[in-house]
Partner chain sequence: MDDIIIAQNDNAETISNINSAISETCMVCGECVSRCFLNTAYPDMNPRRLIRKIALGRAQEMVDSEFIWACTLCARCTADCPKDLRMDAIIRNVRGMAWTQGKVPARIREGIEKGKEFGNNVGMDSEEFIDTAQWIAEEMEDDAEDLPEGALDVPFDREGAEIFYVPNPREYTSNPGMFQTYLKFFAYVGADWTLSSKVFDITNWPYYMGDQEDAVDLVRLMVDEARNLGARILLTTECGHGFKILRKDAENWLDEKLDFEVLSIIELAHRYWKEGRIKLSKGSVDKKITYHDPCNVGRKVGVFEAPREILREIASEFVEMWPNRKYSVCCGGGGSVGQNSDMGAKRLEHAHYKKDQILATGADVVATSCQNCLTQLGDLQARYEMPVEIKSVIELVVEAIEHDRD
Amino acid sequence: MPSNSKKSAVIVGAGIAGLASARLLSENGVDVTVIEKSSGIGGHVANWGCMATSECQVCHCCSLSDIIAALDESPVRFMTGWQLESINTGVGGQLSGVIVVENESRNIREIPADALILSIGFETFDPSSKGLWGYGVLDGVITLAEFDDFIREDRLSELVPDQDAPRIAFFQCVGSRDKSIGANYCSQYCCKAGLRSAIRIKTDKPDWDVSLFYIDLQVAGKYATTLLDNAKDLGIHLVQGVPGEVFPYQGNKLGVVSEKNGLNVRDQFDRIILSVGQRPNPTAADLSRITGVGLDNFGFFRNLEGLDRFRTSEKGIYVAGACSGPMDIETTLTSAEAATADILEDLSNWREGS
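Generate the single chain structure for that sequence, in the form predicted on its own.
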């Protein structure tokens, strides 16, 4: 492959997709600048705890620290607290640079760029908008991300204080596969994340009773099947059908009604964990206006049709990660690799005026 040492790329978003792309581009001789609107890097994965038990559960969280360690030794430039303001194009509409603005000072800089990657990730669904689940009203109802804090901070025992054998329930597909909120799609990560979390609980606390309510489990792939088998072996209750309501029950319990053998069955739990879905990043609309990259019906960035999933309709502009559609960490890393491969191919073939 010809050298790309004189080529440059700007990456918008310093989540794991953007960082993985930055690492790969830099290793291939491209001059890379990463623009991040917030004050830190790592995105959602930076706040996600490892789900390993006595064995790795292949959650890929550790990939982030490996990528950051490599970037610490690289010439990649980071501009946190900055955001994209506009783009410059040259001959034939080819990208030539970007204008960025600092959030606080409003300072403006122009950065040369032969390629631009949009990797702004997603936001999680706010389940308080679905009042029947009691989030924000009933103390025992939390999200999967909030549960993950207990794992990351090594305080699982505090999840249900003063209970020797509490009952825990996971609700899947909260905020996805739901036409009523414009999210009639699968969020891709929830099933495996819910299974890993349930397995982590049951491994650390074998006396705890754990149930996982689902619409249908998306467990394609070799390791996903292993997760499902492990959950069954540990005695985790897999219940098809997500209850439509959570209500206060006796004492501090949480009541739910689910269907079993054609009958409505009332049950009670001490904690309910909502596996919330992925929603488009709210800044996608502004970046669409700035770059010309369209959005799909759900609000994610639109890529080219067919198998060309990481190039966009705009020359020199690419997408990576969950800003182009819901993904788990593993798929996000794969998308970053594929987007980088497209960029390197295009930079090698690109000529002035082509």
Given for the second form:
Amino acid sequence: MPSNSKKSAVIVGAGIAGLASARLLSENGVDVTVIEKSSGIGGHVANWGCMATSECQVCHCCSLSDIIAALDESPVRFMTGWQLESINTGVGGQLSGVIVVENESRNIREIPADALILSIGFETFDPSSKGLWGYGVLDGVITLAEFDDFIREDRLSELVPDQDAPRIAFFQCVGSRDKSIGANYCSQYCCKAGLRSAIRIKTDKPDWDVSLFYIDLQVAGKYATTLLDNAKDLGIHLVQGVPGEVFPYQGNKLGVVSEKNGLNVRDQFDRIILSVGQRPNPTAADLSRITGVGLDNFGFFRNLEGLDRFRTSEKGIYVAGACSGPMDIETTLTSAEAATADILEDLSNWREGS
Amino acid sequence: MDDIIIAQNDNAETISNINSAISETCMVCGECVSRCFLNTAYPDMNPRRLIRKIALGRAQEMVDSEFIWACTLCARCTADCPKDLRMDAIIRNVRGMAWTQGKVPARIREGIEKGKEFGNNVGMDSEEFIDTAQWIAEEMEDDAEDLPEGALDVPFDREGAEIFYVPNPREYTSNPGMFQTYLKFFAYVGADWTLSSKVFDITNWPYYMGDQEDAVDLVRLMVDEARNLGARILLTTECGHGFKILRKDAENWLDEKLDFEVLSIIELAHRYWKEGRIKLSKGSVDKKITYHDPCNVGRKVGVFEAPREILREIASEFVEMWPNRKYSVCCGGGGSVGQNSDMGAKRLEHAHYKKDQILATGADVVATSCQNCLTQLGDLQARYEMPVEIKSVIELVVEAIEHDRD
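Could I have the structure of this protein in the form predicted together with its partner chain, to go alongside the form predicted on its own above?
Full complex below, order starting with the chain above.
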């Protein structure tokens, strides 16, 4: 590997995409600074629990701790509580550095940068905007992320405290593939995450009754069949059709109507877990103004196409992870690798040219 | 067989032979299945099955079904359909097929025929309408001391009047009390208004039947008359579909801009109140009031807050039903169901969800702003002996208007 020690990169966003990119760039001799708006690193994945039963369910959550362990040994600088303020360009519009500002003190600092990665991730869909699911209105309707806290903190037994054998339902495609809320795209992680969560419950709590309502299960890849087979073997009810309304039923139960065998049937549950999709990070609009990288119709960063899809219209600015479109952890890691490879290629070309 | 329009948007709500890529639209997500208030009354039918049947080339089964006549076109099922389908438009298309096959409920057909001949669904001519309207006004003489002078003179065909008011036939047939309520309202607000002796029916029964040709003719009549009179406001009575069609569809249907404003009387009352033209006595109706959103006024046109602001002002207590506004549950009598004698008392049995919703509020009064909803809610009250009064918002406004009683 050629040495890029005189080259530097700034990464905006310390989620798994940004951290994976930081590690790979640093390992290849690039001087890396990671800017993170919040006070901690790890993003959404840091709040996600391992889904392993007796076997690994290949959710890739644990990649984060591996990456952080490697970064601990690296010269990568972290600036948490800082945001991108503006960018500097040199001859020919080539990126030369960034100005960052600290949230509280409003201190400003200039950092040289030959490459900038936007890896600000996504925001989870707020299901209260489609009121009939009852999120925020009915107790017991929660999001997949909220459910995941019970797994991560190892307190699944507390999910339904007063029931020995509660009935749990997962609703898929909540906030995905939905024109009515401007999200006419598949979020690509939720079918697998929902299934793994259901499998995790049923493995730990065989007496619980678990249903998963779906439109069609978008589970692709080499582990797809294993996941579906596991779910079926464990007795998870996979039900086609996602109810659009949840109503209070017999006191503290949650009622739904769905179609089974050609009939409308009423069912009731103790908890309904909404597999919420990914929405663009709202700060993408600010960063678009600052960097000149456009947004697509949904509000994700607009990337270039084909082999250049981790590059953007702006020379020296790259995208990694879910800020350019919804993706799961595995795909996010791939995108970080690809963005890093593009940067290394571009940096070595520039050096030869200069 | 005509193709059915499946993908709908506000600009495409017309009946025509458009090839629809049906398999690319509905993705069988099932949202509509659970939101249809008929899902217990028709356990083997739901909006999604209807679409699938059409997709599979079995639309005729639906044409011959009772389900398309039990549907109230409330469109709650597709209120936020992930694919933007509009069930009310789809059902109207299926009914349009029934219409062309001559399979239409007798009473509705009769109303449509009368509409074509007389311009109104009760078959009343101009002379009889003028006599009836004047007689209804004269019947208020006992209350006349409460009203400003001249309040009982009903204006007809006044060119240059600001407001052209179009009533619902119920007002001069089965429910003259409603007409009196509106007359009082006009008197109290000092409206510059007129009736037409030729065009005096806001309803549009052909719309219910997917009979687009006749539906457009009726809209044309009203629009032309508003222009003849030089009105600045075409004011619709408290009629859901009549208001919705003029406000939302008329420009598309006629393919021309309307050079006057279409307002519902509830919006006018709200405007006059906000402008200070009328004063409402705060908390003067000493009742717990809830509001039923008519599907056409609320979900389809988006008038949610005006009636609520008025009711919050005049009621000693206002409570919401849940769900409400965009997700309001249909009263069960809309979309021709209330007029369709074939549906008989079924419309009351189908409306148990609405009944439960009303009872859960503990309200004394259910207010609404659609005469169709008013009739249905009144019948529901009687059928289930609910301890509530059913009132129109304008009735309550008239009770609460502060006026000079000297």
